[in-house]
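This document opens with one chain alone, in structure tokens, the form predicted alone.
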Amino acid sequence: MHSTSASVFIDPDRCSACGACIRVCPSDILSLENSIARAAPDTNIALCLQCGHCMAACPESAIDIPALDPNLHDFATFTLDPAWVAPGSGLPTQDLARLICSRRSCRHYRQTPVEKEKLADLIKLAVFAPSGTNSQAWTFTCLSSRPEVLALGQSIKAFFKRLNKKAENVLLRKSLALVGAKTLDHYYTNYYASVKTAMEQMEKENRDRLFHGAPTLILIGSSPGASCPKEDAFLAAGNILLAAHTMGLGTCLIGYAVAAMAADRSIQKELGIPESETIHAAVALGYPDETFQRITGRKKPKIRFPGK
């Protein structure tokens, strides 16, 4: 027998009313009746993020909550101990800043076809990313062969054609700038070139200058309602980039090819990629070609103390 939500199931024979449950909650929304945990009233379970806290923290196993899949906690290419890592336990600091300094963006890849079940992994680690509001609004659209890549390049440098010929124009670059439009002009001086000099090495020297010889592409979208999907987005590829390094997987973020489907909304259309959904980022990814030999250094950051 369940004391029952829309979001949240609490199991009574289960429930020891410790309390742990009430207190990560973010949105205030269990209690303790009659020494058994509750949710709030339906009528106030909208607020329920279905963010997971609650079951985490049962140690009774005594909470479900249906809309959370208990299947992406198994994956095929490897397997996954359940136990929660407590923070300053389990993975050493020094192993996971190896495996941030170590990952880079890979322009050389073979054409060895990217596993699906490892694409199927990655996405699932993709989606224990934080989200705004626990919206967990994301899509995934796998491009999973070499010609899906290559086909979606054709459409993006035919946009960027239009693009350079507009930009070419003088008299509209300066016209639009004028009033206030100056995103023609600030494409021509900052892209215009690099941009004319990559689709002439793509046409006459057989160069992949989009996305390097990529056999695989994950395009990061979302769906209407998040509170702010294209940082969602970001932190849902910053999982995939760290955990393909793991699986031996080069990645590289595709830009251009985000700005293109965003000018554009025709290309994503082409792909079946409903209207209602924005592409936020682009992973191209396969088995690396290039191999390097230590861990490099960044430009140093600005760091602020304000108080101090």
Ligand SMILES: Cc1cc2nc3c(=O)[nH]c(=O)nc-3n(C[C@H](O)[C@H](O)[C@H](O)COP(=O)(O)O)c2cc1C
Given for the second form:
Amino acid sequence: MHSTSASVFIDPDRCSACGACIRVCPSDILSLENSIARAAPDTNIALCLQCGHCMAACPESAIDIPALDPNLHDFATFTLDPAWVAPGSGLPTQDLARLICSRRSCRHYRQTPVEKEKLADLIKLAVFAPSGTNSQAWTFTCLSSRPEVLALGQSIKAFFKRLNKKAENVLLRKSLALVGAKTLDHYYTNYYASVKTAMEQMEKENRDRLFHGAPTLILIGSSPGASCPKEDAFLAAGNILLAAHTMGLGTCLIGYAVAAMAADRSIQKELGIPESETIHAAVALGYPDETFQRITGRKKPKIRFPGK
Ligand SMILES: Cc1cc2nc3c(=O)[nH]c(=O)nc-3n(C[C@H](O)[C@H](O)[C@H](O)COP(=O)(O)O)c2cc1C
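Given the form predicted alone, state the structure of the form predicted together with this ligand.
Starting with the chain above, the whole complex follows.
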């Protein structure tokens, strides 16, 4: 018989009462009762993050969390070795470092469509990122064909056209700034000119300055209820950027798309994204039509160790 709670199932026949699950539980909802690990009664179970720590730590495989989808381990485009990698063992840091340092934002793409299996695998990898209070409230909207990406581009272009027109109005800018609303003035100073040039290039040269000709776009959003939705989305995006590189894909985060969708909520409606969701990151991706010769440097970061 299972020791049950709303979210954690512990098989008492398997449990060896080693306490490993109790030690790693971030919410302290597990304890030993008659030499068997037990989850707290239902009154406290709302505390369970369903993070899977207990399940991962149990040497007897006695724990199950039904909410965790085991199929997320099944990747279509590669085989995962499911053995857990202990810190410092198994994976050479230099391989990961080479991947991290080799990823670049890609701004030239081939029109070869990205296989749906690869997109599905990327999203499976994305959700292994950490999330605030393990909310995992992220959503992924995949535009998997160039016409879909172009259609979104049109809506975003229309938004920036309207915004630039507004920003050209000196009186409006200055009077808004006078009452403390400085956003339009800030936009005019920092972005107006480059957005104007980009839009002219899009119109006159048919150059996609927004999505760089990418045939695919993944919009990462959040459902209501997440404690750190933006951070979660970017951590998920980070996994996608790195994994995509290993799959032969180039990627580029597109902040302009996110800004437009935040300011004009009708854009996400056109994509069928519910109003309750918010888009935090847009990842353009596709097979790259550019190559790089070397890993370059970065600006020197400011680092401090206040404790000497
Ligand atoms: C939040 C965010 C938004 C970005 N938005 C855009 C964008 O709209 N268009 C673009 O071409 N690149 C965009 N980038 C890519 C950055 O320009 C790029 O990461 C930076 O120049 C460093 O280059 P690298 O990614 O090749 O290392 C964005 C990056 C981040 C992190």
